Structures are given as structure tokens and as C-alpha cells.
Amino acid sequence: MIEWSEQHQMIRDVVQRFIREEVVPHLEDLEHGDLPPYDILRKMFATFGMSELARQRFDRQVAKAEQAEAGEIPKEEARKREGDGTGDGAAMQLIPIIELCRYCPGMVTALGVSTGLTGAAVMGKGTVAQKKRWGLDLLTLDKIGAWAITEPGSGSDAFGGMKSSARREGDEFVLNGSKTFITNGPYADTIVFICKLDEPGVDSRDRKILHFVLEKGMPGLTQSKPMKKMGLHSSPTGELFLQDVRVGMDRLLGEEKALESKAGEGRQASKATFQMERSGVAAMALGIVERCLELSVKYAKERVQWDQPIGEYQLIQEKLARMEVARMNLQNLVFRTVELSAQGKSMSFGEASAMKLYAARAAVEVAMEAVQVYGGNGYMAEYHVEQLARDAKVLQIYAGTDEIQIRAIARDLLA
């Protein structure tokens, strides 16, 4: 795939026309935390199908998951991405991506945790029973999502240092712990909580993974209130406490099979997660460098200084050209991520971590750069340049670090 076809440009004209109509506008109180996203995300899905096209996608999934529990196909087919042919798929999900990125990057990062992190987690752990319990509304949007790991003490050594536990007793299970920085921590309908199972004599850093889906309002669950950030004001990031809190194994992700499996495999599942979080920060990347751009560009032939616009000058020509260079190799990313989803594959856990490292150094290296080119304009909250600036740095930070992306990378090289 070399550009964008015909008809992924006009879908990218829709979108850039409804970005225009429903999110500008309201760009102020998204900014200032007034305005959670869910309804223009919600009448997003509606506008473009998004909706009718996830419900699609459930039900084939849901399909092959009674086959495999039935016997009648290998677990491996029904657990084996869909490959149209096209990429068409994969280019309706990130082109929005992208357009969203332009403006309101914290957008996409309340949308992906909702539908992707939580909503994957829920399909790709959860039993039949549990996919069509939970799974079709966080697709849809119709409930919002939180995808629950990071803890205060524990950032990038997310497993290791994992203090929150289930205790086990009889059929049910108690869970405690407190996690930080979640995204849709503070509005979210459908959480899933990540913590460490409690078994006594074996060290705390080799215990099994368990993934539980809480909801809203259950006893002794609470959401704390959006928290202040540097950036991303419109995905709004809160904190989860959880003091005994009693669920059924009904709400366990894969139920007793989940307390069956070897300790390892409940990382693994959650390392699969972070692979399909790191693959969607290029296309996040590409809408803030492509806005970054052509902002820039457009200031330098206006901005005049010694009688002559600040274009003619070959130092800002240099920082429009690193923006460029920068903009068709993440464009390329993506292209390559969708060619791989129209042969039902996906990038390895070393290539998604280089990428991400790419991607996330790209876009704040830009960002950073057309404030520059701005000046003293570009640090004020009047002109874009400056919103974007503080959304990238986070690209850098969530879904893995640029250090634990290098650390990623150099093991997958090692191995």
C-alpha cells in the first residue's frame, strides 16, 4: 500500500467534515475537562456505522467461540485474526484515529481503552457467556470501558510490583488494591481489573494474573474524580479503591480455566493487550504531525520578520522538512498495519515497540518543534501548537515508556 485509495480518502473527508461540525466547536470544554467525550464519540459511531460494524464483528467472533467450545474448530481458528483482503476494515478504524488526533488526541485515548483495551480483553479472556455479557456493549460504546493495571508503586514494572489481589474463598473472591492513572477510571461502566491472585508460599512476583470485570456502583468500588494532567485533558484519568470487594467467579475472565493456567499466562494476556495499545499510537502520532504541519506551514508563510516571511529562512525550512520526513514515515506504519490486517496478521511484540518508540518520539520532536517555529505565540494556549505540544509528551509515556520500548525491542532482537 503505497497512499490512500479513493475510497479511503472520501471516508477521510466525512470524518474531517464531522471532526469540523462536532468537535471543533466544543474544542474549549473538551480541553478544560468540562465536556467528557463519550456522546460525540457515541454519535461518531452512529454517524460513520461504527456501531453496526462492531456489532458485525462480535457476533462472528462470538460464533467462533461456541464452534471451539463445541469442539467443532481448533481454539487456534477461533482465536485467529480476520483478514478481508483489503485492509478496509483496518483503515475505518484508524482513519478516525488519525482525523481525531488533528484536534483532540485525548479523544482517541478514552475511545481506544474503552472499545479497544477493555473490550479486547473481555473478547479475547472471557468465556462465551462472558463475551455476550459484556463484550458487545464496550464494542459499541454503549457502556464506556477502563482498562485497570498501573498502580501507584508500580509503573513500568507493572506486573512485578502489583499489590492488588483476589483472595479466594469458596466461590467467591475479595478483592482489595488501588489502581492510578485509568483511563475512563472516573465515568467507566465496565472495569477491568487486573490484580495478583493471593497464594500463600509463593513469592509475590511469580503469582498468577487474574483479570475480573467489575461495574459501576458494586460495593466497596470507588471511582475517584477526574484527575489534573499536563495533558489529554479530554480523556479524562482517575484513580480506582478497592476495599473488599466481593464477585462471583462468574466475573473471573475465563473463569476456573483462568485459575487453571500457569502463572505466566495471565502477563502473556495482558502483554498482547499492550501490543495492540502500542500498534494504534502511530496513527495517533500521524494526526498530530500532519496537524503540526500544516499549521507550521501555513504560519511561516504568514509570520513576517526582517520584511520577509519566516519561511524564506533555511532554519525553519529545516524544521518544516524533519516534519515532513516524519509524517511519511509514520504515514508508512500505518499503511503497513493495515496491509498486515488484510492478511489476518499483526506485527510482533518487538516490531509493535519499535514502532510505538518511532511514532511517540516523532510526534513530540514535531510538536515541540512547530511551537518553535511559533514562538512566543506557540506557548500560548491561544494558538494549537500548544495543545498538541502537551498531548504527544504522553505518547512517550503510556503504553510503555521509551525506555521499556528499547528494553522491548533489544530482548526481541536478543532472543
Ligand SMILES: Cc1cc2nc3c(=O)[nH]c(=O)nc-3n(C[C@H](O)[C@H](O)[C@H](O)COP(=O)(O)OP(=O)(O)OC[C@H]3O[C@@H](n4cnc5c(N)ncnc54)[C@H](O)[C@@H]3O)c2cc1C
Given for the second form:
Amino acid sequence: MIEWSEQHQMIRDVVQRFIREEVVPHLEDLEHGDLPPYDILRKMFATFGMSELARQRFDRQVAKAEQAEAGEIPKEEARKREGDGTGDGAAMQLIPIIELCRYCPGMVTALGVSTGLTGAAVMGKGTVAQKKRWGLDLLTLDKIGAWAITEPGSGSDAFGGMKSSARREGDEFVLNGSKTFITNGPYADTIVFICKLDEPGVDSRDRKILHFVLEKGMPGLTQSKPMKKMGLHSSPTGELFLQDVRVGMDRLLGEEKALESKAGEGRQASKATFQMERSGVAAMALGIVERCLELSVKYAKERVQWDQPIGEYQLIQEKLARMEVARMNLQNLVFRTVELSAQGKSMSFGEASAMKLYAARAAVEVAMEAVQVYGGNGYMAEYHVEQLARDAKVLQIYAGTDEIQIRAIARDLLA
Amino acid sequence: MKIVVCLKQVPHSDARLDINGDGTWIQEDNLKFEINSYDTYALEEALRIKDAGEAEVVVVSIGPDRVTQALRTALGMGADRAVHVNDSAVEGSDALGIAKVLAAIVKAESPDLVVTGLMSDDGNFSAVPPMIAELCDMPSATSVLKVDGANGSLTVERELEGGAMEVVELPKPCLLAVQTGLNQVRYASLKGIMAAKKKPIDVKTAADLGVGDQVGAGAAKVRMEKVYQPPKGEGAELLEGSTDDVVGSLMNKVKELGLL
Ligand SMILES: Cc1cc2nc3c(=O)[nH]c(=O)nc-3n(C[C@H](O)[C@H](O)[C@H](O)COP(=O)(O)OP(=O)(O)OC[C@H]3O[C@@H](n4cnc5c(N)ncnc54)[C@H](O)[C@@H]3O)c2cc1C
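With the form predicted alone already on screen, would you show the form predicted in complex with this ligand?
Now the complete complex, all chains and molecules, led by this one.
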């Protein structure tokens, strides 16, 4: 794949129109008010038939999972990703991400966590009954999801330092713990809560990792108000507190099988989620970089100092050239993602980490340089690069910090 | 019921326009194009009639290869098939030349209804739609803001000067040239866009349509002489001072000029 197809460009055009008409007029409220992004995202899903596409994907996945549960096809067969030959499926998901990120990366985060992380966790680890109970509503955005692993005391070392626990009491589990920095936490209807099984005598690092599905309003569950943060204002982030939340086996993703699994398997499953998250970041970075470049080129032509447009100065030209290099690299990484998906392949963990590291750094560098091209105006909220620079920074922190990506790449190389 | 929608691809409203080398039109290389805004309303109106009952919607456009994208977009929104007149011989045509090509297609299709935009965002002539109607010997209404009774004869509301409306009844077949804002134009869905790949686009030349000798610069009676940026006007007066001062002097000016 070397360029978007005619269909892909049409999708881009129509998504751009939606953003112009439905997102841009609300940008002020999303950024500086308290407008949660969900209604606009749902409108986008309805407008473009995304819910219907999600429902079709869901039906296919469930049909396979049912065959696997009945022993008609091997488990691996049900999990296997099938290439569609064209990459259209991936393109249809990535193009809206890119276009939304040109204006509002927070909306993509809220959407991605709900459908991509939470929905995918239920679809990946849940039994058929659990997929039906929670998966479909998450994938269609009828329900907003949150995926909670980070805790005040455990971030990069998410599993090692994890204190959240599940204690068995007869047929029930009693859940305790607190989670922080949870995207959609304040508003989520459906929460995937990740914790450790209370296994007396087993070292904390070796305990089983379990995923439970919680719902808004359950006794003992508190969802905080949105936290104040540097950027990404359109994506509500919050804390979760669990005090003796009692749940049955039906809320443990995978049910009894999850308890039979070996300690490492839960971690492995979460890793698969990280990988998907990491490839989405390249598309997000591309949207931010495209927009920053476009705005910078425009300003470099218009802004005159010493009787010349600043674009005539080599120091400004160097910034624009570096932005273009980043744009081309990110574009090619996104094309590679689409191409891999067309063939039903996925990246290695190291490769996905390398892509995430590059994408996050490129987005931050480009956005900060765009602020520089704009000078004092760049520092003012009126000029959009200010918001994008604050938003871009999060790409180096969530879904694994830069340092953690570097560790993963090095481990892959040195293995 | 069959509906023909004529649509034109014009430079994107966000595009930066520069005048071309010989000063006769704008520089079109590397420009982004889109469907003429008036025509999107025409298409939407046709699709609404289709949604309400049985209708085949045929979209028609004239222009180079890039026009395929406009037609695919229309197919993605729900049109059934497209006719694309892709013929360098048509370049340089005046409004009558364009109307002859479109009229030839309308005659061949013999639809119950032709819907067009009132004018194009780039040319602004408003000449082609009535010409098509005349060449096809059908009644027409321009500046249409409301369409009723798609099955029998049509009752349409036209916008007149000063906000007045006129109601006219037309027998079918007829042609409607619609004003912007008569409906809310839909978005193509992702599935619709993917399905558009398989819908047919019939490519034709002016000769195929039997009007090969009536089009192009040679046949044109109207020729584009010159396109230019008007020189910046003089005589603008900037009112300065506090808001109250500015409002005061503005009121005096308005009274001075007898505008109130
Ligand atoms: C806006 C936002 C949304 C988020 N959404 C979610 C969500 O939905 N769900 C969720 O579970 N979490 C979420 N997070 C949490 C996010 O994943 C963590 O913040 C991230 O993993 C880093 O953890 P930490 O903040 O505890 O930093 P720490 O792990 O404490 O890191 C502090 C610094 O030390 C460095 N460091 C740590 N370990 C090493 C090492 N071994 N070698 C070198 N350097 C190291 C880090 O790279 C970093 O620079 C979100 C965070 C933000 C900012």
C-alpha cells in the first residue's frame, strides 16, 4: 500500500465534513467546558453506520467463539485474525482516528478506550455469554467502557506493584482496591477491573491476574469526578475506588477457566491489548502532525518579519522540513498497519513498541515546533497548536511510557 | 420513477485559488475538488424521493478523470448509477454547450424528474438548468426551496426576491433547480462508500451522445475573456475611539447618508 484508495479518500472527506459540522463548533466546550465527548461520538457512529459494522463484526466473532466452545473448531482458529485482503476494515477504523486527532485527540482516547480496550478485553477474554452480555454494547458505543489497570502505586510496573485484589468467598469474589488515571472512569457504564487473586502463601508477583466486569452504580464502587489535567481535556479521566464489591463468577472474564490458567497467562492477555493500543497511537500522531504541519506552513507564508514571510528564513524551513519527514514516516507506518491487517498479520511486540515510541516522540516534537513557528500566537489558546502540543504529550505517557517502549524494544532485540 | 441529478465538481471551498497563466480561469492543478454545494441539495432531494417510494437515481457529470470521485461520492450517498461525460472536446464549452450534453443524456434516459443545483459555486451563471429544460421541452422551476407530491404532478415553492415565496405546480417530466438549504444533506455511510465501488459509472463522449459538433470552445458563443482579482477599493473610513464613540459616529454616518 502506497496511498489511500479512492474509497479511503471518500471516507476521509466525509469524516472531515462531520468534524467540521459536528466537532469544531463544540471544540470550545469540549476543551474548556465540561462537555463529555460521548454524544458526539455516538452521533458519529450513527451517521456513518459504524454501529452496524461493529454489530456485524461482533456476530462473526461470536459465531466463531460458539463453534470453538462446542469443540467444532480449535480455539486458536476462533482467535485468529483474518485478513480481508483489502485493509478496508483497518482503514475504516484508522481514518476517523487520524481525522479526529487533527482537532481533538481526546475524543479518540475516550473512544479507543471504550471500544478498543474495554470492548476488546471482553471480546478477547470473555465467554460467549459474557461477550453477548457486555461486548456488543461496548463495540457499538451504546455503553461507555473503562479499562482499569493503573493504580496510585503501580503504573509502568502495572502487575508487580498492583494492590487491587479479589478474595474468594464461597461462590463470590470480594473486590477491593483503587485505580487512577482511568479514561472514561467518571462516566463509564461498564468497567474492566484488573486485579490479583488473593492467594495466601503465594508471592504477590506470582499471583494470578484476573479481569472482572463491573457496572456503574454497583454497591461499593465509586467513580470520581474528572481530574484536572494538562491536555486531552475532551477525554474525561478519573479514579475508581472499590470497597468490598461483591461479584459472582459470571463477572470474572473467562469464568472458571481464568482461575485454572497459569500466573503468566493473564499478563500475556493484557500484553495483546497493549499491542493494539500501541498501533493506534501512530494514527493519532499522524493526525496531530498533519494538522500542525498544515497550520505551520500556512503561518510561515503569512507571517512577515523584517519585510519577509518567516518561511523565507532557513531556521523556519528546517522546522517545516522535519515536520514533513515525520509526517511521511507516520503515514508509512499507518499504511503498514493497514497492509498487515489486510493480510491478517500483526506486528511483533517489539515492533509495535518501536512504532509507538517513534510516533509519540514525533507528535510531541512537531507540535512543540509548531508552537515555535507561531511564536507568541503559538502560546495562545486561540491558535490551535497550543492545544495540540498539550494533547500530544500524553502519547509519551499512556499506553506505556517512552522509557517502557525502549525497554520492550531492547528486550526484543537482545532476546 | 427515474430521477436524473446533474452535478458538477468544483474547487473545494477551502482551496486557495490562483488565476492561471493566460488569465482566463483559475489554476486547477493540485487543487482539491468537491461536489458543487447546490448540487448536494439536489442529490439529497432526489434521494429523499427514492427513500419515500420507488425510484432510480442516476447522477450525471461532465469533466476529466477527477470527476469520478464526485460521482462515487454520490453513489456512496445512495444514487444507483452514474453517467460520466469524460471528453476533452467538451472543454471550453459555454453554458449552452454544457446544457446540450446534459440534455442529450436526459433525452436518452427519459426520466420523470431532473434535479439540479440552482447555480455552480465556481461559475455562478444559473444558466444551464433552464437551458436543459428548454432543450428537452420540459417545464422547469428554479430557486426551489420545497418539493411536494412526488408521485402526481409536483407542487414546489420557489424563493423570490425579498424573502417572498411562490408556489407553482408542474406536470412531470420536469426540471427543478434547487436552492441551498431546502433539506439537510446526508453523509455517505462507510458501508455506502464501500458499496459504491461496485455501482456502474457509464463513461461517454460528446460524440457518443450525438452532440460532438455542438460543444467545445469552437461552438461556444460566450467566451471567457479575463479572470482577475478586482483592485483593492479605496475610500474606506476606519472609525476609531471607544465603543461609544464608534457607535456614535456610525449612527451619524448612517443618518448623513439618509439610510435610516
Ligand atoms: C490521560 C491519561 C489517561 C490514562 N488512561 C488510563 C486508562 O484508561 N487505564 C489505565 O489503566 N491507565 C491509564 N493511564 C495511566 C498510564 O497508563 C500510566 O500513567 C503510565 O503507564 C505510566 O505510569 P505512571 O504514571 O505510574 O508512571 P511511573 O510508572 O511511575 O513512571 C514515572 C517515570 O519513571 C519512568 N520509569 C518507570 N519505570 C522505569 C524503568 N523500569 N526504566 C526506566 N524508566 C522507568 C517512566 O517512564 C516515567 O518517566 C492514563 C494516563 C493518562 C495520563
